[in-house]
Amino acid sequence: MTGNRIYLTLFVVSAVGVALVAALLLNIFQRKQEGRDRFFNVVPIARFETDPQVWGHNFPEQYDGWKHTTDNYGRTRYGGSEQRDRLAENPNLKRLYAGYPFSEDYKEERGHGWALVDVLATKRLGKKKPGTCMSCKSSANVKLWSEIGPEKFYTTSMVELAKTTKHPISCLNCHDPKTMELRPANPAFLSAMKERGVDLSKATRQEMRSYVCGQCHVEYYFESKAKPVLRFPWKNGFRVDDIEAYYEALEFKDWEHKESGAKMIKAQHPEFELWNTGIHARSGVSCADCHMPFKRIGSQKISDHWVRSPLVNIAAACETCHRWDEKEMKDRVLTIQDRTKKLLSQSETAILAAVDAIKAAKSAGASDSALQEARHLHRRAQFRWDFMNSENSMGFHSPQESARLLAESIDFARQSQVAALKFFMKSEGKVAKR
């Protein structure tokens, strides 16, 4: 009986063994299977659908993520998710801004699942907003743009072409629906990066993470009120000085300021521009891998399509590259967004000196000949503020070329003043030889 119960011991033994090794099997296909099946077909997506619900049928959890970008998950210290009133928080912009809407309204961004509406109620653009002013607002953007071609969607009123959108920014901006490769698809961007000489089908998935936003957070202009073509200064290269150059040569200007009189540019978003001179461009770093970070779901990693900023996702975001505990990670960002405050604020400063100095000038019978410089460094000075006060990461995407822009607006403030209160010292001048 003894030997019995050992062969009938093994025999359980080996039986239990075998069952876990075959589980183990299963489960290692599984999890291999789940790996490779990187979406189910659940419905057929079309061509150019707008709806992500949709997509959502064959990405849920992507689509979940998406849908998330409505939510208020509060004020981080430069940014978040809240609405805020820009120029009640910082008075100053009124006059920075004189003479343009963003004297008026200027609210802080929203989420992606905002921009629809938000762009929609915004009272800066007036009764008459051109199409082009939803170019990177809706999903819809894509199917119009294939179907009246860019130009008329330029030149049709925004609040024409609304009628036929339902949709924010969502999967067919970035996503080709049959394929669901990332490419981007607004037109400008496409035809920019042409210009530059870069062949995006030869792009590398880790740069699509980029220049799927690279398409909408980025500096812009209008080719002219008459026609209203999106374009991106981009010619000469990424940086401000490249930008500068790029629109004198075109003698460009979006306004003129109301106090100074200068033909100034105004700065829109340029988050893309100001991450090519910083050091996680350089090093390969994605836009994606840190405002939408990968995560697991099963076997299958995804990125989380709840796009937002890094410092409330700091685990996610920063700590698959940083091995730092999160206070750590946050201390740095904040020490960085501290000082480009603090450097921008001077900025603002000088600034509004160079425009006192220009327009006590011009009340004391200063031509406009003789302001000819001093605007001219009003301009100069404002522009690197304004890319620095519009760019979304206060200082954080590029810590050095933002300490030097911001450092360059200060120093040309301070020489348009100086070339201002040369009026005076001139006409003090011709007094004394009298």
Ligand code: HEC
Contents of the next structure:
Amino acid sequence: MTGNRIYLTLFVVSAVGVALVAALLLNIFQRKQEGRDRFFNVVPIARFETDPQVWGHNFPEQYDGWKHTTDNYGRTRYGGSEQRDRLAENPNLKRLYAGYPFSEDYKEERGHGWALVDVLATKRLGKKKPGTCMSCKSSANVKLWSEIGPEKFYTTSMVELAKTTKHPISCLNCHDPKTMELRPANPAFLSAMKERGVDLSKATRQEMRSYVCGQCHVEYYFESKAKPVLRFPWKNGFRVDDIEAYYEALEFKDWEHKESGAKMIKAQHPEFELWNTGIHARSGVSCADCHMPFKRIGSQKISDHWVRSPLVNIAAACETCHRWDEKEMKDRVLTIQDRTKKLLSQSETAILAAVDAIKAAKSAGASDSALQEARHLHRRAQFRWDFMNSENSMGFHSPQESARLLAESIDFARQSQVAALKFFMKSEGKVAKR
Ligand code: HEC
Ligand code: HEC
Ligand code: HEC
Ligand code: HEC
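Pass me the form predicted in complex with the named molecule as well; I've looked at the form predicted alone already.
Next comes the full complex, this chain leading.
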């Protein structure tokens, strides 16, 4: 080979190389661009578009999934979408919630598409209920919080707000319509996170996949009757002890127990808090990983917008990470749930024994000050029990923490019973026979 031919060959080879690299880069660039333009807008979506159907023109698959949230897929052992009557199923609840509206109407929750219908139908809420109750039920909130401001929203009655509210929880609650990014909008969540020193603008995508749920699936309270501002009691942390300390400092009560006279705290639905104490949260597994798993539609990978019990969708919800078959996965969940349920029932028995002892002491003439300790222990025992009873996973979201709470609940309940019985020891000089 002459020197010229060597140069020519080298030249051709490197030219081909450069061309290949360029083609590869172009291909990567195009793919990135496709990734970025994943969203092909058929219609523009307004900043406060509350109607999911309009969003559905651009994102038919997600809209279709969302529509399924009104389906009744039946019950699982402890959850599912059937509106079971929880008071009829567990007669203890009527006494445990005595004096509070939950003793009159308490049903199993179902899918997001029902939220508005169900909040308006519940017998728990009278005509005077504040707009605050609407905070977690509709996409219209996001618009109203911006247009009339949270203060006005909270002080307008729920019935009044309902007149102009058409849609239940939907796209606008979780997505920014311009970028389609996840973003929580509930002012109570935003201010509680700020109070905890969390800068949401720095949140990762994975964190957002739980934060959007943490707007609603949480423990909450109203600042006061006169000022029904929605607040999340998270300043000290997410554990029940942190939340209890927060309420103690405020001397907060939701109601006075009709039988024991104790000042009670009603737990709401602390899924976000309980999940936070568990191994999945610790391993970075988000709410959406289990409740909105990815699914394939043709060449597309999308999030399943039919938010529901993962027990009816184990293959997609669990088996991306766990290699056990469906039956084994389900057994593992049910084992955790059955154990939790057993402890929950034992805690109910213990609390009702405390209530009985307080009542007996009172009718035997015990003064309020003599009953103070027993009542305070009743409050503490029942808040722990209620945290678990109102949380909707029957212990699955954090099995060990659930067992810890219920063990403490039983302990406090028995301590309350002993404290009430002390009255008889004092008044009769011996332990009462019972
Ligand atoms: C309860 C919250 C919630 C609601 C309501 C909701 N989404 Fe989503 N959406 C999510 C989550 C979580 C993801 C996953 C995002 C991620 O991984 O970054 C997602 C992802 C998406 C994506 C990206 C592609 C995909 O499927 O992962 C689109 C598009 C989308 N949603 C459209 C909609 C539309 C349209 C509606 C209303 C019909 C809607 N979403 C309602 C939570 C929600
Ligand atoms: C705007 C408030 C709100 C947001 C945001 C929200 N939820 Fe809900 N969710 C509710 C309410 C209210 C219900 C009960 C509706 C009913 O029973 O009428 C519910 C019900 C559910 C159910 C029960 C469904 C069934 O079939 O029994 C699951 C599971 C659930 N939500 C998970 C999630 C997850 C996961 C997220 C985040 C991706 C989320 N939710 C975001 C308010 C919300
Ligand atoms: C590792 C998977 C996993 C994660 C993560 C997870 N959940 Fe769950 N969740 C479950 C399972 C399993 C159940 C039990 C369902 C049943 O009993 O039918 C459940 C139950 C629920 C229910 C009641 C559903 C029903 O059928 O009544 C709600 C509401 C819920 N989870 C919300 C959340 C929220 C909000 C988060 C995040 C803060 C979350 N979950 C995180 C697996 C998960
Ligand atoms: C995104 C991954 C992921 C998904 C999805 C997921 N898990 Fe897990 N799961 C984990 C990790 C990580 C652990 C911790 C295991 C470890 O570190 O050894 C775990 C632990 C568990 C444990 C042991 C719990 C304990 O307290 O020790 C059970 C049971 C479990 N998962 C069930 C489920 C079920 C049921 C589902 C579906 C509803 C599910 N997981 C979905 C990642 C996942």
